[in-house]
Structure formats: C-alpha cells, structure tokens
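Presented below, as structure tokens, is a lone chain in the form predicted alone.
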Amino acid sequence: MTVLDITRPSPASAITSFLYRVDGSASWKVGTAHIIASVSGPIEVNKRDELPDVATLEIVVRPDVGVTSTREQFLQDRIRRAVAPVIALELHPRTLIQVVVQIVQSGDTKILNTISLSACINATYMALLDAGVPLRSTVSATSIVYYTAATSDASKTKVLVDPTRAQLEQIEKDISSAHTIAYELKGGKIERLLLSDSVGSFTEDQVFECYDTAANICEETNRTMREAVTKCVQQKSRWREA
C-alpha cells in the first residue's frame, strides 16, 4: 500500500524595488533559497541581437559560488521557457529586456537544481513586474520532491514542497523524483502549465498528483506576490504624499 504524505512549505517572502540603477528588482526567499533578480529595459540592443518584430529577451544567471557553468546555462533556459510566454515582447521591437538573476543561496544539494529554479522563476517575474515590463498574466512556480520512507506497516511515499537544504540532505538517498512546476495565472486562478521539469523515477499518477499539488501552492504563491507588490505601492504612495 502507498500512502501519500505532503509536507507543506514555510511561507515565501518577497520584496521589490530595492536596487538602484536598474528598472526593476526583486528578492525571493523560500526555505533556504534566496534569489535576487534585476531587470533593465526596454533599452537599446546591439545590432547583431536586434529582432525586427519583438524585443530581445536576455537572461543571465550568476552563481552563488564560483564561475558560471552548465548549471547556470540550464537555469537560464528553463527561466526563459517559463517567463517568455507571458511577456508582451511584440510591444517593444528592436529593443532589449535584460534580466540578471543572482543566486545568493541556492537551497539545493549538489545533485538537484529544483529549488533554485522555482525561486529564480518567481524572482524574475517579480522583477519584470517591478520594472513595468508589459505582461499578459502572472507566473508562479514551485518545487516538489518525492521520497520513500520505510515504515512498519507500509511503504510510505512522502512529498516535500519547496524543501530546505537541510531537509534535502536528510532524505537525499531516498529521493525518487524532483519536479519544478510553473503555471500561468489570471485573476489569481490557474490558466495553463508553462513549465514541467522533472528528474528521477516517477509514475504517471505521481505526475498528475504533482500538478494538482503545485496548482494549489502556485495560487498561494501568487497571493504572496500580490501582497509584496501592494506593500511596495503603499510605501511609494507614502513617499509621494509626504
């Protein structure tokens, strides 16, 4: 018998508009992961990168330690897949929208990129929103890890949502699969799946369970984003009134 046990995450936290000399910035913390993203643009683009009908989207991921590697290239590709569909790039042809993502603390183990990927996607979206880049809808992402814990009466499948690094290290040998799910939301409700990135061994039923769990978490994450934006707007309004 397989029993599903889901451990929900501690609440994520976000702040915006704290960096200077960029058009938008955001910090996203969840578990032990901490990501900072900045956006500049639309700005002038190099002739060789210019696109006649849409803006050029450039995403750069900087590691927490060391130099850029294939890991950062992987993250750049997945972030682009998640956020590009909701950006109205056609409104600013022949320009550049540059996103720089700094991993302050990844929250992952050496063999996983799951936690940092979802945090990078959320931070990137928040920075784009803060920069005033035209967006069609909201993006929200989460990470889900399946692992098996042997008990006296059953093989118990457990699920961690946005786990901390300490949790991952504790169950590292028992992890069966890890998933990063990103959804597009409109009006706070799930609209469509934007990204599903999975590693490990899993069943078709687990994939659909994962999608359902991620949908609920992403709607909660969307509310966290709204609260952060509302707080930022209120602070700016106070400054103007003063």
The other form holds:
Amino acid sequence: MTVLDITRPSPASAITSFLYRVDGSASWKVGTAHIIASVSGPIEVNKRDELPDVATLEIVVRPDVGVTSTREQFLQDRIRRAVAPVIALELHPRTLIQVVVQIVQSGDTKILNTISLSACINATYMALLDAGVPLRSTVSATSIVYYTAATSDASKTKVLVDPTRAQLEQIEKDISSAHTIAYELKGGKIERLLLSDSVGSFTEDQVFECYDTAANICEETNRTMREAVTKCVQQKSRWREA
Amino acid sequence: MPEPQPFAEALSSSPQLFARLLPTVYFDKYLSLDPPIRPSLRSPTQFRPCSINTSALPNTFGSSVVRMGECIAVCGITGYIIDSTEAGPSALYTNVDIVGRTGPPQSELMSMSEWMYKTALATKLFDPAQLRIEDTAQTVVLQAQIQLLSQMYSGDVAWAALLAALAVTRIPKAIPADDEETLTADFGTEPVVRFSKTETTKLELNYEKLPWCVNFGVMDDTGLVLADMEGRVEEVSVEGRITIVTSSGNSSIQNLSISAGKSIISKEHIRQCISFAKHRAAELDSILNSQIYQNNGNGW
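What would you give as the form predicted in complex with the partner chain, now that the form predicted alone is on the page?
Full assembly next; the chain just shown is listed first.
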C-alpha cells in the first residue's frame, strides 16, 4: 500500500442547521469550493414518483453560474450513487426524500467536475445527517489531481489533494488525471469504497495509490464532520444549561 | 367430476412475465445453474458480439454504425469553421440522442451525454492543431452526433461509435472562395473560407490502439464480476458497476468509474476488470481494423 504524504492546501469546514424552511441543511467549504445542501424528508411524494417498498430519493443540483445543463445531471447521478446505498430507504416507503444542492462556488475549472463532485457529496451527507434521515454509516469524499511539473532535470508527476481553483488554473495544461473518491466509514474507520470517478491518463498503480491516499484523507474529513456535528448539537442543547 | 386444472393454468406463466415481475429471482435462477449462465445465455465473463460498419453515412466527414448485442449506435461527424486560431475544448463537441425521442431527454441520457463530452475532452483523442486552417485566423471544429437506435442503450456502445467514426474521419481542405467576400471586424473584406469537395486529409488520432469503453457489474452478495451488462433484468439485479475506458497493451487508462451500490469492490475486482477490459479493447481494435481494411481494399 503506497500512501502519498500530502496535506490539503486548506482544511475543510462545515456548518449545519442554518436554513429554517427545510428539515436539514449543511454548508461545506474546502479549498475554493463552497456547496450548500438542504434536505427535506421523508415528505409527501407524487403518485407518479411513488415507490411501493422504498423512499424516493430526489437530488437536484443548481449551478453557481448560468442555467442547469448536462453537467448538473451528471453530478446528480454521481451524488445519488455515492449516497443512496447509505440511506435506509426501506424504512420510509411511499415517501420522498428531497435533496437540493446549491453550488455557491464550484472550485472547478471549465473542463473538470472533480472538485465540486466531492464537495457536493460531503455537503449532501451532512445535510441528510442534519435532517435526521436514517443512515447506515458515514460517507466522505475527496478529490485528487495528478499533474506533471517540468522540473530542471525531468518532468515529475506531482499530486494535489482538494486543490483550490487558483492552483488548478496554474497547472491546467499539465493536469494528467483527476480523481473523485468517496468512501463509506463506520466508527471513523474506512469500511468500503462507494464511488470513484477518474478521468485523464493514469496507470493502474496510480489509481490504487489514489485510493489509499484518499482513505486517509476521508478519515480526516470524517473527523471534521464529527466536530461540526458535535458543535451543532452543543449549540442546540444550550437551553439545557439554563 | 368438475372441470380439471383451472388452477394449474392460472399458476403457470411465461418466462417473460417472470422476468418482468421478479427480475432478481429470475436472474438468480440462471446464475445458480452449473456452470452459471446469464439470461442472455452468455457466461459471466463473456462480452456481447460486436459489429462495426464505417463510412456508411453520406455528407459527413466520418461515420460509423456500431452494434453490441441489442444496442445500436450511429455516429456522424461533421464540422464547421469558427473565427478562432485555437479550437481548445470546442475541438470536438459530442451530442448523444435517441432516435424518435419525444419530449425532454431522460436524465440518464443527459448524464451519458455529459460523460461522453468530458471523457472525449480528457482523453485527448486528437491534436486540435491539425484542424487549423492555414493562412487564416480560423479553425475547423468537429461535431459528433451520436444517435442511439434501440430502447436499450449504454455508454460503451455510443463511445465505440464515436471512436470508430473518428478513426475514419477525413477533414476536407478549407479554401478561400474566389468569388465571395465577407466583411471583417474592421470593415475590410476577406474571402469566405469554404470546404473543398474533393481534397481531404485524414484526421490523425493520438492513439494507435484506441481507448474503448467496457463495463462490468459486481454482484452484491457473491462479488461475482459480470462482463458487459445489458438488459433490464441485469440492470435491476446488479447494482455494483465498474466502467473502464482503456486501450489494449500496457498503456495507461483513460477513465475508471466505480459505483459500488451495496457490493464490496476490492482491488482484486478492479485489477481483474482492467485486465478483461484490455483484452476486449484488443478485440474491438481488430474488429474495427478489419472493417476499415475491407472498405479501403488495401489498408490505411
């Protein structure tokens, strides 16, 4: 198992329970990406979308700039694949769990979807947690970018984790591959891989290296989520101390 | 004695009805046979038969028709001229659609369309510099229109159609037309650039062995890997998915998408799938090459 020793340029931070008209909300910031997710559910569902044995999960992604395009459809599909296995949908049949993800700042360049995908997955998970939707385990996601940096002697492959937009734009022409990886965790420890999306040009060894590195980063992200939730619960319970 | 067996008639039903009502049980019945087999009568590691036809459509720079099992995709490549010296991300625009679609596209189709465009961009199939028109500040950009002809569709068939069409694409030479002129931004005039009807140059791809797309399913409980998923029964019964875009040989991989669903996907699964994918890519290369050879008569 080869693990790259890298730290993120800026740590992730989260806030929850700040929207009042929905059951749960979360804001996730990492690097230059900022995503807000809200969850309402289980709520009433259209007869057309009703499923007899499980809850219907509806995920809507709204872009930061411009109108909804195929990019948002792609993000919706990938977020669903990462998050749906972890929700106990069978506990609420014939209802709807509605997730709305607003991209405040995508942190991506025009040709990538990587950064916003991992941030959206994290924001969605935290919002589901805040809404009290029954969940089996924790989800956390991260983005890893490989690029070739021409150094004085030869070109070397370098790696960035959750890079900022400025960093991405600087290395844009040299990006060789971009990876978004989401893991399922139980008790703060990695349980299994949920979703992985890798584009560019990479070797089998690089992709396994990514998975191992992402496992460490995701455990750290999980701790960040736990701290954010602890803080929120403490805030909500302050009436008890009076 | 009363009329015999009205119950027996009501209880027996066709296999098709069984497949529709209880697809997962239907699927399990097939897999529990020895050796395990799928409803399409393929073994778990067997790919769909594939046929490729190229250069069948008129008025295109390149075209292809690819059939894998029950899925059919047709790709036509056309181009137009833009006022820019560098094509950049617009060098190849891909659009995927279903023939005879009424109403807005389904979300699955839109998602596939986005995946194709981003993958084509990231895979760097060809160098956009060869599309530049000499002696002008203009370049050609390509548009690939991919039409899916069947109710069942998958990204790998659409991608295969795109690759096959690009492999035979010839760009017509763009020449200034002597008889027509157009206004420039500073109110001067310059000749209109038009496509020649006779002179064409072959589009050079960056890959000698093309990066084909191959998909796999991974079963929840047994972790069994199924190659080349197709059909509603398989789609509903198997949630774990691995999609790989790679060329054969020891070269790098262009795209790897894993969605575990409820299954546990190990590194062994991934290694096995990459190895199968490379074999399939070699197989598809030879199918395409023999088709091109047939068309040209003496190779390319």
